[in-house]
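The chain below stands alone, shown as structure tokens; this is the form predicted on its own.
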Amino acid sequence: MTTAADRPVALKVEDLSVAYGAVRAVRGVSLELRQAECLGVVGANGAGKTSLLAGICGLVRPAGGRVSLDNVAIGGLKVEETVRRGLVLVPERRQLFASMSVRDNLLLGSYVLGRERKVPEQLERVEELFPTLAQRREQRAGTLSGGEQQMLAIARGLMSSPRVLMVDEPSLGLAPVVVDAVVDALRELRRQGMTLLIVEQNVRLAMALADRLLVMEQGAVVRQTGADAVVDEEALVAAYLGGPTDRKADRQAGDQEEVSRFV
């Protein structure tokens, strides 16, 4: 049987910082993604982990490190030459365009394939993995639900037949019927073959969708582990999960029964 550690390195992250000025957002972060693998970055507010992913996809200019797709490395790259290489990224709180219909935000992730007869194609894709979106394809952006917008997000990501896709933060201020929504596309996406690399801060949801977790701390990896063995670790379940660290039974108990919605 084929596990993912024998199939190829889909990104490379080697040392990767990130600065603002005088403030360092990452700190020297490596990581490997192989193909069709999950990998989860999860850690509080403030961790690191959108600047992370900013980094990689060229949004802002690492202060050092290296990132490599499919071993070629793309460090330097605008993000519309990332994009076009197969490296997308789902921003943290959708940016749509809010005024436009459903259908041209799809369009426009599109942009980048080049050639017109596989746009027809990738709609019907998005499409039959969000049906809702279909039903609405004329409806303003701006009027959907959050959990639409956010579908929406993911499928304008998938419009550019991308080899890895980023997610920043899907369950952000969804619903939990919302999020189980999500998570059942991604897991589509999973089962499809995509490469996915999630930051999510509820950790919970992270550990459901993930072969591996990455935590992040203060902009630096603080533990790399296995998505199920989060919840044995004391100081992460506190830091992370929330609630007194001399509860941990009871609250290793909620925390199954919450992944459980997820299984």
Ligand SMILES: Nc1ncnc2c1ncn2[C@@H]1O[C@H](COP(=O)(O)OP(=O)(O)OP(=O)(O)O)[C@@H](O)[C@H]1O
The other form holds:
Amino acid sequence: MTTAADRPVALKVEDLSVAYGAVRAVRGVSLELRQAECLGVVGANGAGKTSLLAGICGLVRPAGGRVSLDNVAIGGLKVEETVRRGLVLVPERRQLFASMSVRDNLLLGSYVLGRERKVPEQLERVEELFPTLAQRREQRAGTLSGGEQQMLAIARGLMSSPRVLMVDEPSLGLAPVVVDAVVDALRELRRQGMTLLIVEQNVRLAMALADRLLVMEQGAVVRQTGADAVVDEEALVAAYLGGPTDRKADRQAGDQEEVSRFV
Ligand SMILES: Nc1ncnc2c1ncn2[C@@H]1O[C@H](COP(=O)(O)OP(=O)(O)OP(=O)(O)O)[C@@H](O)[C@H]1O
Ligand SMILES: [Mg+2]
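Could you please show the structure of the form predicted together with the named molecule, as a counterpart to the form predicted on its own just displayed?
Whole complex next, starting from this chain.
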């Protein structure tokens, strides 16, 4: 059986920094993601997780460092170009077009494919992965439940047939039972061989999904789990437990009475 360590590196980030004026949000972060691997990035509010993703995919221009996708440098390219090359971000809080239909939101995700015949093929693939979206094709995105909206955001990201998918806080604001469904969908994607970088505040959820975790604090990676690092996972959960107790999640969360595997 091949392990992740035998597979080629899909995404490599070296010494990446992101700054907003005087605010240094990401300070010299390095990471490697191998093909079909799932890496989790955890950390508290304001740790720099979203800024890291933004710097990697070109949503913001990094202040320094290098990014490569399949050994080709992509640092400093604009986001349209990194999407074209196979790196896709599913943004925090989904950012769907609420008044547009589910189908049209999906089609927007495929714009880099142009008029290629691959579009119907991709639609079929993502609707197979998310059957509820197929049933709700004509419905406006804004009328979907929180969980369905997260599924749609992931599905839209898949429409351009990415080689690496980065997902920013998939559980944010979702009721626990719905979180389980989103996790199951991400697991299925993994099983199909997708290379994933998942940012989460819910450490248990990140542990359940990812092969290994990076912990960010104040813009830097301060700990990591994995073959070459022995980490007390319970201590990690205790130190960084987020999810439903987190303030940002509280503002959006649905019914917290419902039980999840990850709280
Ligand atoms: N557009 C921006 N302009 C100025 N400062 C910003 C901007 N976006 C983020 N920051 C700052 O950068 C730091 C890192 O923020 P970032 O959103 O990357 O953290 P995060 O780990 O994703 O947090 P959260 O868990 O709340 O999503 C914070 O101090 C934040 O206030
Ligand atoms: Mg964030």
